[in-house]
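Just the one chain here, laid out as structure tokens, in the form predicted alone.
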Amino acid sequence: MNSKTKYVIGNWKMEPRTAVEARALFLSIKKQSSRIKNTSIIICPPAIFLGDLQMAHSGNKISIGAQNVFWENPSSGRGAFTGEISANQLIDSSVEYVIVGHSERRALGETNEIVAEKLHTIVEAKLTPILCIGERLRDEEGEYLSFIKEQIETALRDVPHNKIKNIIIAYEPVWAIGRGDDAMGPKDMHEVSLYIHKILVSMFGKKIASGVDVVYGGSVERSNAEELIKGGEISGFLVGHASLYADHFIDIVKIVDNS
């Protein structure tokens, strides 16, 4: 692992069902994370629960992230955009990180250009973007590599060089989601990690590229986390389903923390 920073990011998606369950899950993770020393834990709940987690967050080293943001300029933070959430509103809810470009958002119609606009908004608001990239299918000819390259280049093309080091890239191959231990092996992850950094070097130079953290987000479980973190040349994980179970999630955090 190149970076000294380690991350385990919990993406709760559209769970839990109630604010009571969300608060209980957060407090359980908080309690079990007291001995974690070297890993940043980030919890990204549904936006409707941000206020509840903000109250439970006090005095705790766990960071809160958001699953989405609107591209409106954070300096205004207002406008006729029904149902959207601004960067300023996220900041007011103690949010520090924002997931952008998640495969499930892209499947709903978000283009590379929309992802780029949102990422710029996040950077401008001095929040940390978690930029999700990844192919839907993997072909033997390697065309999926061009797909990944286009996602990265479009999202980061106009980002100031001095802001690049503050971006986390989450590689989430869509074809691997739901496959558990049969998803991606450490060798394949290592190759993709090297490829991502190669793209970053071509865009920003070796020094800047070396400061970007890459995490993996395709069916991360406590059963496959250890081999991935040891051999994948990554800085941690973006965890979906397993983040809804405090014991499972903390086991993954411990594996990363001890790597």
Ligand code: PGA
Given for the second form:
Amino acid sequence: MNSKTKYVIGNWKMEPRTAVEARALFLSIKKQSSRIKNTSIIICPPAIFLGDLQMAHSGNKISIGAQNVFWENPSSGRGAFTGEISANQLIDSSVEYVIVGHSERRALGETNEIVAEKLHTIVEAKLTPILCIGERLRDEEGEYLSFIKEQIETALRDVPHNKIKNIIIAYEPVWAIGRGDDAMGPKDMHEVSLYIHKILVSMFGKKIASGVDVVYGGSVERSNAEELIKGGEISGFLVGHASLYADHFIDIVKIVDNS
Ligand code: PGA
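And the form predicted in complex with the ligand, for comparison with the form predicted alone?
Expanding to the full complex; the earlier chain stays at the top.
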């Protein structure tokens, strides 16, 4: 693995149901993570729970991530944008990372262009983007590779070269998300990770490209994490449903930490 840093990112999506449950889940993960040495744990709750996690977060090395941000970053960090949350407001809630381009948001209308705008905002605000990319389906002709290429090229096109190494790319094939039993195999993962690297090299050169961390997401479980991390040439995982069970999530973190 090229990378020095390893990550396990929990994407809670629209879970759990209440702030009390969110705090309890976070505290349980925090308690069980005290022996983790080499892996950055990032928890991305729904925005409404960011304040609750911020309170539970003190003195801990778990980082907080957001699942979304508004694409415009007015210098004041505020404005007439009903329903939106600015990068400055996220920073005020101790957020350090932001998921951008998740397939579930793309399905709601987020285009490659919007993802590029948001990515720019995140980088400008000195937050770390977790850029999600991934094909909806696999085809035998290999069209899915062009799909991935376009997602990466559009998203990164306006990012200054000296900021590229701060980006985490989460490869999440849509067909593998939320299945429970159907994650991608390590061999295919390895192939895509090389392909992503090749795209980055052609855009930014070898040195910058080798600084970008690629994680995998899509039905990562404690039962398949070891096989994926060993064979996949990746820096960690973006975990959805398994991140809602503290003991499952921590088992995945331990596997990455010991890899
Ligand atoms: P999953 O979700 O682990 O439930 O497949 C991953 C994601 O959508 O980020």
